[in-house]
Structures are given as structure tokens and as C-alpha cells.
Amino acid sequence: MNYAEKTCDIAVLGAGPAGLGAAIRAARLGASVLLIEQNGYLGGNMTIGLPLLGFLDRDGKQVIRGLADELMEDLRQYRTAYGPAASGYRYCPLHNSVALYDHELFKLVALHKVLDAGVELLLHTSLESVNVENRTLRSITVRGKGYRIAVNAKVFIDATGDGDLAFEAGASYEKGQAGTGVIQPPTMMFTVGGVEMEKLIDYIAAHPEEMEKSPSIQCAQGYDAEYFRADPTWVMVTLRPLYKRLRAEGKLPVDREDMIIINSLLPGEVHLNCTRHLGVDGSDVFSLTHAEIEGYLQVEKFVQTIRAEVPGFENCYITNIYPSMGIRESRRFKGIRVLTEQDVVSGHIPEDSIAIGSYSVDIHMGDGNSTDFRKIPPYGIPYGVTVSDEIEGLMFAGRCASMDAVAMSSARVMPICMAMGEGAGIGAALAVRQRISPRDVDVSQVRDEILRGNGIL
């Protein structure tokens, strides 16, 4: 085994959007900042062919801007065989909003992001040990390809989404539901080509039954086969009459009511958000192994019924698996502020808010088909979900900050984390500068800086 040893003011763990957020924006405060990711690329779930939700809110105006908005105009700037790489903001009268972008040029404007803000990196990385002294995080041990690295740091990060640091630390957390523990479950996303979409958006219009939604999701108007026509930045949430009758007869490999398309920019092909893994949870290491196995085993499935049964879809073929499992919702930590369905649902922006919020309540049953999707005003993120109430320099950012499972359900959305760790990284550097905690800064100066980052409070 090889040692080495790491020296920093802000150690980050996690590179999806929340890391991603936490870090460029604290090393541009001037702190020396290691990112570290158990990937070798950038970006987590802004990988695995999911959309932009949340830059918009339920009347089309917009309410996240800063480093989400820099990294989609900087992929518009690639240009490619399609066009740009990245889409701009669709209303949606399901989902508020929709932005499509290529995956895979994602990760290369990630990495000039986090390289040209000067924050350094250590990949193919994962948490091994924590060193708690007195209820502060003094250090940390990493490993990876025969090193074990300590690395010291004056504040943590924790932006691994399942709150793996923040759970080897011990601090206090909450899983599931209120009053049942059920767990959103979550889904392996693919990719298929030879898509005929035409074709698809025609048997939607011959047959509108199709986009009927449960009295569980709330709809606007327009949400239709001319919608779809009108603009290729869509996703679809269809099939759900189909659906019935595909389980009736045995013959759908998946427990969910409706199939969900997400249209790509490359012609012919859509990310399918499509498996269930009911019972799963992601922070348990042989739960989601066993999600994997099951997850390949329905894409497998999945697809020769959607060749025969699916109009459009006769000659789809599968191009992507993609690497990890997206999950939907695991650890929830302790912070000095929880954010609650109260203040989701009555959209409360309080005064020390660090980002909003603007995607429905979105609960996937761990128990069953269905979907709990309601629509709600945009609400504030307050800064103390972003910090340990129990642990000393241990801060956390995206869907393993302080809050409950509803209010969850609408903030694990990747434009809302990467806004949330933007303030989270904003507070850490301040803290370091000023030598306090990270708990004691001034929020107003979080949100000025914010704010000149070109965001929105």
C-alpha cells in the first residue's frame, strides 16, 4: 500500500452537480479546493442521459441562473452535427421546464469549469475512513488504486449524494417517507436509437387516451401530441392506458404505470427513464448491487417488449447502459435549518435563502406504480440545510442536505443542487477566510456573492 497526504481549505466529495457547485464556486473565492470523485469524469447524474429540470417554474419564468446557466451556454457553444450541445429552457406544462444537452460533452465542459477555477482533483477516489475528534472533522482517508491519501482540510463538503461522509462521521440522518421509511426506488437510465418519432407523436395524437395521467399528477393544459411536434426539447410521460394492459398480460418487466421518453438532440434517439427498483436503497452497498443486476435485466426485457408493442419503436436498439444507478433518494442529514413540505408547498423564500426552487413535488411510490406529483410556487433554500448542526466543519450539499423526504422529492432535481452548492461552497470559502465556522457566517454575504455569480434569489 502507498501513502500520501493532501493539505486543503475545503475538501469536496462528490463531483455531480452539488459538488460540482460547492467547488468551482469556493476555489473562485480564492480557497484552495480537492474535489474528489470514485468516477474518472465529472458530472454524476448529469451523465446518465436525465434532463435539466427546475430552471423554470410553473408560469415559465425563470429562477436558477448562475453556474447552471454558465455551463449550459458553455455547451451551446460546441457546436456539432446537430447544432448546439445544449437546448435552452422549454415551458412544459408537466414539468415546468425542460433543457436537453449532450451527456458526454458535459463532462469535457465540466472539467475546463473545475480546471480553469484552479480547484484540484483526485479521481477513481472513494471515502475509506474519518477522523471526528470532539465532535469536529479534523481529516479524512481516501483510497484509491493502492493509495491511501489523508487529506486534511480546514471545512468538508459532503456532495456524495447518499451522505456517505456525512454517515461515516456519525452525524444523525433520516431515510424514507414520514411515518413509513419507504424509499423512493430508482431506475437504471438507457438509451435507444432508431427511434421513428413521427411515428410515436402520431399514434400519441390517434390515441390522446394515452396521455392521461394519473389523479395523482397534476397536468397544465397543452401537454399533447402538438406540443411535441412544436419543439424536439421534450419529455414524454405516456402510455399509461398501454401500460395497464401490458402488466394485465405479463408482458412488462418493469412495476411503474407510465413510460417516460426523454428526447435527445441526436436524431432518432431518446434516454428511456423507465426501470423501478422497488425496496432499493442506493446507500446500501449490496441493496443496490442487487438494483444493478436487476436494473440490466430489465433493460434487456424492457426493450423486446417495447419493439413489439410500442408504435415507432420497431427497430429501436439499445446504444447506452449508463455506468451508475440513478438514485432517487437515500440519506437526509441534520443541519442547523431543515427545509420542509411546509415551506416547499406555501413557497417560503426566507431571508437567508441561497437558491430557489421550482420543480413539483416529485415522490415515485417505493411501494408500488405510482407517482405523488404535485405542482408548488417557487420556495428558498435556506443556507443552514447546508450545514452539519452536530459535526464541526462537515457542511453537505444536494439531495443529502437537511430535509425532509417531500421537500426533498422537489430540491434532488440537478439545477436546484448545483444551485444549493453553489452556497454551500460560498459559505465554506467565507468561513476559511474569516477563520470561523461555517455555521457562524454572515448569509447576506453568501448571497451577495451569489447574486454577483449572475444568480437568483
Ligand SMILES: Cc1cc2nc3c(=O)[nH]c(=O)nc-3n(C[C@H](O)[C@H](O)[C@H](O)COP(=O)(O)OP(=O)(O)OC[C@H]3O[C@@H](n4cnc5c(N)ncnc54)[C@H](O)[C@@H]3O)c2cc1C
Given for the second form:
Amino acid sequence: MNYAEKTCDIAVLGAGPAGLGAAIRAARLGASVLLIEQNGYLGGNMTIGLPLLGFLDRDGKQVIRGLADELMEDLRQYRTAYGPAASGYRYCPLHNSVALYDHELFKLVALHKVLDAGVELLLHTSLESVNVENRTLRSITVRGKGYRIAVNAKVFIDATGDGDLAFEAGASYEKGQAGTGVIQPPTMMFTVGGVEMEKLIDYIAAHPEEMEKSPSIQCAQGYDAEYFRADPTWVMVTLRPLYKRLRAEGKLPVDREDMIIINSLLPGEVHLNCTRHLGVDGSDVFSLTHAEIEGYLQVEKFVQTIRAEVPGFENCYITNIYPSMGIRESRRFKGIRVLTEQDVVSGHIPEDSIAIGSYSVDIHMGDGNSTDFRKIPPYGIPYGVTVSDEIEGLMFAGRCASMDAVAMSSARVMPICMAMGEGAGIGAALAVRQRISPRDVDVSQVRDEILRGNGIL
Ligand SMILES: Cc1cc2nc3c(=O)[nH]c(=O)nc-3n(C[C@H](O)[C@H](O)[C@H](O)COP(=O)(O)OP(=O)(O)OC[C@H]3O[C@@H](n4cnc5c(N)ncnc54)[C@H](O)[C@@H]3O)c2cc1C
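Moving on from the form predicted alone, please list the structure of the form predicted in complex with the named molecule.
Let us now look at the entire complex, which starts with that chain.
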């Protein structure tokens, strides 16, 4: 095994929305940044066929801009055979807002942003071990093909989703819902082509009961066939009665109550958020292996069934099964502040906020087949959720940040994770520049930088 060493101001582990936000914003402030990613490409869950939720609040007002908006604008400038590579932000009666984009071109646009900011990249590289002395994170060792690499940095930002770095460093964390520890189930995302959506929309127009939601899901008026016909920027949550019948007949071995169809920018193609795997812990390799196997088998069975049963899907075919299981929830670490359910449902916006969330509480129940989906007002995410309360030099951003399970179910959507990552990256860069701990950074300076970067606070 070869050995190498890297020294930088800030090391970011994980290049999903949170890690991209952190790395790019820190590097733009002049810090030397190393972004380490286990995949050979950037984006994390931004590459698995999902729409971007969270740009608009429940009244249709924009609450996220910053880097997420910059990336969308770059995609809109990208002309393809089917038009711009991203949509605008369309109001949605169910999700507040929806933005669609080309997930493959996103990898390219994100790469340009990272390179333009001067971030150094280490791809195909995963965490091996950490060196914590006197409750201070001094260095980490990562491993890529042929190399074990020691990384020395002043600040480490864990943006792995599962908090792999914070876990190795011995930071305390929580998993699952309060009281039960039940974790939101993951989903294997996949894409199908050959779909005639007009047929499904006609079917829904003739059978409006197919748009009825479970009582645990809040939806505003107007989420109907006409909404889907008016503009192709939509996510359709539908077919609850049909699903119920197919499950009763044993034709659909999936523990969920309806189908989530995400329109694609490519004609005839849709992304499907339709499998569900109960009892899976995405931070446990044995559990994850089981889920990946089950995911593929569910996808296969699901496609057979929708070809036979769902109008418009008769000739559909799989064009993509995404490279890894989509994990909604795993570890959440203890920061100097915790974002709570009370904060998000009351719309509390503290003075040390670094991002505004407004996406609904959205808990895919891990012990049944329902979803707890509640609309909430805009709320602030305090800087302290990104700073470890226990280990000096350790920060976190995105899904693994310091939040309770209910708050996380809202703040987990990708534009919010990216905005949170931006705040963490700016905080880390200011700490390095001022030679202070990230916990001692003046949050008003972080906020000034966020506003300079076109963020909304
Ligand atoms: C099925 C599903 C549906 C969803 N639907 C939506 C939706 O419609 N809209 C929306 O906006 N959000 C949605 N979300 C939420 C959103 O995708 C995630 O919560 C969000 O991507 C979290 O961002 P992150 O940066 O924290 O983590 P991730 O996006 O998971 O990125 C983490 C990155 O870290 C890397 N990594 C992990 N471990 C290591 C390691 N040990 N070493 C090196 N690299 C590592 C990963 O490869 C990845 O690139 C959905 C999530 C799921 C699972």
C-alpha cells in the first residue's frame, strides 16, 4: 500500500449538497479546501433522480437562493436537445415547490463550480480512521485505490449524510424517532422511459379519487389533473386506491401507500420514488446490503406490475437504477445548538440563522406504510447545528447535523442541506482566517457572507 499526506485548511468529507455547499463557499473565501468523496462523481443524492424541494415556502415565497440557485441557473443556461437543463421553481399545492433538472449534467455543472472555486478533489476515497487527541480532531486517514492518505486540516466538515467521520471520532449521536428509535425507510430510486403521461393524467381526471391523500398528509387545493396538464414541472403523488388493491392482490410487495412520480425533462421519461424498505439502517453495511438486494428485486417486480396495471406505463422500460440506496435518515450528531420540532413547527427564526427552511415535516413512517406530512412556516437553522459540541475542529452539515428527527425530516431536502453547508463552510473559513475555533466565530460575519453570496436569511 502506498502512503501519501495532504495538508489543507479545511477537509470536507462527502460531496452531496451539504459538502458541495461547504467546500465551495469555504474555498471562495480563500481557504485551502480538500473535498473527499467515495464516489467517482460529485452530487450525492442530487444525482439519483429526485426533484429539488424547498426553494419556496408554503405561500410560494422564495426562501432559498445562494449556491443552489447558482447551480440551477447554470443548468438553465445549458441548452440540450430537449431545452434548458433545469426548470424554474414551480409552486406545488403538496410540496410547496418543485424544481426539475438534469441529474447527469448536474455532475458536470457541480464539477465546474468546484474547480472554479479552487477546491482540491479526492474521488474514489473513503474514510479509514481518525486521530482525536484531547477531544480535538487532529487528522484523518482516508483510503483510495492503492493509497492510504493522511489528511491534516484545521477544520473537518462531515457531510457524509450518515456522519461517518463524527462517528469514528466518537461524537455522540441519535438515530430515529424520539422514543421508538424507528428510522425512516430508504428507497431505491429508478427511472423509466416509454411512458405516456397524458394517459395517466386522463385517467386521474376521470378518477379524481386516485389523487386522495391519506389523512396524515396535508395538501392544499388544486393538486389535480389540471395542475399536471398546465406545466410539466411536477411531482405526482397518486394512485392510493389502485396501490391498495394491488397490494391486497399480492401484486405489489412494497410497504407504502402511493406512487411518487417525478417528471423528467426528457420526454416520455419519469423518475420513480416507489420502493420502501422497512427496518433498514443505512449506516450499517449488513443492513444496507440487504436493502440494496431487496431494492433491485422490488424495482423489477414493480415495473412488471405497473406495465400491466397503470395507464400510460404499458410500454415502460427501466433506463436507470441509481448506484445506491437512497437513505432518508441515519445518525444525527450533537452540536452546540439543536434544531427541534418546536422550532420548525413554530417558525422560529433565531438571529444566528444561516439558512431558512420551509419544507414540510415529512416522515416516511418506518413502522408502517404511511407518511406524516405537515405544512409548516419558514424557520431558521442556527449556525450551531453545524458545530460539534464535543470535539474541537469537527463540524457537520446536511442530514447528519444537530437536529431532532422531526426537524431533520424537513431540513433534509437538498436545497436546505446545501444552504446549511454554505453556512458551515463560511464559518469554517472564518475560523481558519481568524485562528479561532469554529464555535467562537461571530455568526453575524457568517450571515454577511451568506448575503454577499445571494443567500436569503
Ligand atoms: C428516497 C429519497 C427521496 C428524497 N426526496 C427528496 C426530494 O424529492 N427532494 C429533495 O430536495 N430532497 C429529497 N431527499 C432528501 C435528500 O436527498 C437528502 O436528505 C440530502 O441529499 C442530504 O444531503 P447530504 O449532503 O447531507 O447527503 P448526501 O446527499 O447523501 O451526500 C453525502 C455524500 O457523502 C458521500 N459519502 C458518504 N460516506 C462517505 C465516506 N465514508 N467517505 C467519503 N464519502 C462519503 C456520499 O457518497 C455522498 O456523495 C430524498 C432522500 C431520499 C433518500
